[in-house]
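Next up: just one chain, as structure tokens, the form predicted on its own.
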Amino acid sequence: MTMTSSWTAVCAAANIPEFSGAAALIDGQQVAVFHAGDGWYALSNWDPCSGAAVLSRGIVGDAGGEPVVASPVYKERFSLRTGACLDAEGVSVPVYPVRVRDGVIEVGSP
């Protein structure tokens, strides 16, 4: 686990149906809150391809065993894990580290 100097609450873990996510402001930062197949992921909801806020909206899924949201705007595929962008070289979001507690999904400030 990541250490952090805060937990921010978000919303029930169950809002959140599986291979979805949802966007919350953290410390004046737009955060998106994915739960994949393998558990519970956030990143920045900036998607630097397009310029929009939009990473939360995108397409959660699995690519080689390495989960990726897809945005919604050009389709370029993020890591859930690192935040790298699979399809444009160099390209990155930050990674926020994410857990659940009494099934309220808590997000850290680093």
Given for the second form:
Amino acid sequence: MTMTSSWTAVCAAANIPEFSGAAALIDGQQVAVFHAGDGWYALSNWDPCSGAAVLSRGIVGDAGGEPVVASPVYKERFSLRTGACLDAEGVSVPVYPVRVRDGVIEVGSP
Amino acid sequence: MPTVVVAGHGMVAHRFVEALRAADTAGEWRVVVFGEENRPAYDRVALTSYVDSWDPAALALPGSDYADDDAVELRLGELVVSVDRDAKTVTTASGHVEPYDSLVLATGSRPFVPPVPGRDLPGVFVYRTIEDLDAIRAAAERQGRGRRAAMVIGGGLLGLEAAKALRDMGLSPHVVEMAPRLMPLQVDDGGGGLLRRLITNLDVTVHTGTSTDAIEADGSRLLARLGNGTELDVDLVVFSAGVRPRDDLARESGLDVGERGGVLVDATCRTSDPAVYAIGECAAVEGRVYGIVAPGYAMAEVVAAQLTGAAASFPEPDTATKLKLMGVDVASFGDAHGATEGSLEVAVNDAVAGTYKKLVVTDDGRTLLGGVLVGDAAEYNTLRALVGRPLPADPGALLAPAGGGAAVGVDALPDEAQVCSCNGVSKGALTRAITEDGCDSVGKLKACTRAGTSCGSCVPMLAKLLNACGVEQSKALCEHFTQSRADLFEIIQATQITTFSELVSRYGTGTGCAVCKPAVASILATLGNGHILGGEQASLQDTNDRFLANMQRNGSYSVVPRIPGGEITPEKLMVIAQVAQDFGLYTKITGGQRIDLFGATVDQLPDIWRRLVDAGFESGHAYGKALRTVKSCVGSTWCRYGVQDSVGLAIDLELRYRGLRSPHKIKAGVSGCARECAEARGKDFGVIATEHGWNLYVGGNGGATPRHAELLVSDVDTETLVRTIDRFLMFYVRTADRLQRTAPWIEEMEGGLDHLRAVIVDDSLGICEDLDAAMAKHVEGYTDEWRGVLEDPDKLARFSSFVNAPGTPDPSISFREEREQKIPVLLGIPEVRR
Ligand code: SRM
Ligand SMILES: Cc1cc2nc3c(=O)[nH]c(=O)nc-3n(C[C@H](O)[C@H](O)[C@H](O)COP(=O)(O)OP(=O)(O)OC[C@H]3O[C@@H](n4cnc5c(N)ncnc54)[C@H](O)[C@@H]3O)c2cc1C
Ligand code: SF4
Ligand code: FES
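Output the structure of the form predicted together with the partner chain; the preceding block shows the form predicted on its own.
Below is the whole assembly, all chains and molecules, this chain first.
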């Protein structure tokens, strides 16, 4: 369990349709917020496989039931739950806590 | 180390070297091969297909240069001129003397040219080598403008192939045959009559039952006088009147030759000198010469086995033949003429359907001896393999038209039946390869057994055998759908489902992935479901489609406006220049005859499009699996050689098919004459102007596996051309796999180009009306995707770098300057090296 002290409101939940993502700028950090079939997730927007800050623009779906986003650059998949890359061993991205309050998405510090 | 010298490097010599090297595990033999031609052995059986690409590499036989094999010395361009059997040496035209321990003659045949006066005139050719075809082509092109005609002497298998090649080169062929029917050796009178009709339908004029008395020069043309009084005014003449074994080395060195020519050998392929063998078309095995490759391969194996100490002798050969002529099915196999004592014939001549089928059976009607199929040779492979075996059903029932007939399945074949006669591979061997060696695809079966690698006619049987062995060739699109893309297309079309979520919940599992989502998005778009970013569709798109621009390595995007046919006014050029300057974009001319503007951020895209759209531009779909460009040459408007307006047609085609979503990108080209400056044959569909209309080529591409497009229809008018392309594209978008371009799509289609032609030209599946309607709907429903975003505030709102800070530029994107333009600076170094 992560203890999160500060939450930042990002946007209305309605702004991110199901199975898509959006990038948010939080304290100079780029965070990718995703709306998957079973809820909300947030990862770092930075794709370690290409070096570009683009994960929020990947396709959201699942791999064997695990919710994933596929990087739009070279298509590596990252678990939305753990941030681990399914297609490159030992690679992962930071995961952010995320919640929806009164229809507003909030992201916590990682 | 003993040396085996091989005289000749044709298909059979190559097979011999391969077989010997495979069997000679101890490395006992040194092999020296002399080849008269300047290139290593190539696929002569497929020679006629050379006309499709004019690329000798397409005929290459794998490994025939022995580059990695030190034990083999290949000396090309060296004719062996004499054999000294006492000294055991051969001498070549350059004076080189090579001693041998064993000598293998594999000199093939030479075309037979009957003593017709005028046969030495320029413009008279034979049909055997790549160089022969090059020479014919050069002569055809020299003749320049006007309807050109050619004459083929000989209406056998090769003569008809030559006629096809000449037709593909744009000449009107005449075929002159001495016998009363075409293909007299293979086909009987009943089949010959129908064959004549089918061949005539291909614009080939047939003259049977007549000789050629003389060929005379007439200016730059030739005048041929036929025995029946006909005079033909032609540009060139091709002799295809049979072949004669090249047995001169044997004759001159005192070896026995067959009564009708050929180096006489016994069933072990040994000549009258035990140190000398003969194989392939130059050999007369127990007096009989074979003019096809399969018996030659068998001889090669026999000799290779003996040289490595195994006993082997020439098996009963399979002389079945199938004509490789476009649009006409003709096959004969076994005892086609009923020469066997007491044999019976069962024939069905269906003039309406245009089919003639005959089976020759034993007197009790139970064992198949041979047969002739004209007009429909679908059963050729199975029937051929059944020769000499009990029939699975009454012969009459087997010949009944499709549907009513008791079609022969692969199950009916016994294990010993030869499925691939070119390479002598039995059903049993294939079944073992599938069940024991784990070959689970046609490709693996080919690699592992060699079946299907020569004439290719048995390939459909390989697929059927895989199925019969229960090997599911998985068509699953991804883990979420067990269906193929083509299946999903049909499902979506039939159910009129319009969302991915409904499709996956009814026909798939899970929530989808980066494979199935864009594929389904593409199908939905093809079927006309509104803007590709409308509703749920946006979340299915790959990033390029999602932002209607191509993502670059630093996360910025490029913008490519459509410039149909590459034609652009100075005013529009200035708009592009101005936009690039105002937004600070890197500019480059693409390989597709248009201009790419690089380095835009997500936020800038709509502003850039607005400027372009206002000036009359629209999206060029550089990001989509869709029509990219129709490249054009200047054509008849300006070019002194052009015969049609290639730019005009290219623009019409680009505007017609723009926005059509497809399994992979589609590229096209239109050239104004045969010089082909638009590289149309390197495109998915390419059009080349002729004096009389247009030739349409399909299935070409550049990229990693370049391939030339093949001729689909020739000399058609513009209306027919457009209708044919409409159907081609619609059939492709419906039935191809995900990310399969047109070339592999056609290659993997059962029946290949001929089948494609049957479907979209002859409407053999009865779907053309439907395809035409679908294309009409596409053309009518087209709207510009960029404009669609600009006009919709909801869609526009998604074009910002950050949801919580619209207008803030992405700090990870920055540029530096090189060659006076900006280029991306990569801030984040990838952690994973690719
Ligand atoms: C811009 C351009 C290069 C240039 O500066 O000239 C280009 C750029 C790209 N090509 Fe290309 N190709 C470009 C002409 C070509 C050509 C030449 C042509 O079209 O005449 C070819 C070979 C012809 C062909 O496709 O048959 C070509 C064969 C490929 C291939 C290999 C396709 C294949 O079937 O093997 C790919 C990879 C793919 O699509 O899977 C590719 C993919 C790409 C991608 C989309 C790679 C990517 O996913 O990022 C590049 C996008 C760059 C960008 O962001 O804009 N590009 N590409 C050309 C754009 C043409 C246009 O106006 O639309
Ligand atoms: C257009 C065409 C279509 C065909 N279609 C079919 C088909 O569908 N099915 C089928 O089974 N068969 C077909 N054939 C026949 C098939 O190509 C031949 O049976 C096969 O190529 C014979 O092989 P080979 O090695 O015996 O002879 P070749 O292929 O003729 O090779 C002999 C080689 O030896 C060289 N040579 C000759 N003398 C010497 C010498 N003294 N020194 C050095 N080199 C020498 C020749 O230049 C030649 O390169 C077709 C042939 C043609 C031309
Ligand atoms: S293909 Fe022919 S018409 Fe077109 S530019 Fe080249 S030479 Fe001219
Ligand atoms: S029958 Fe010719 S390749 Fe198999």
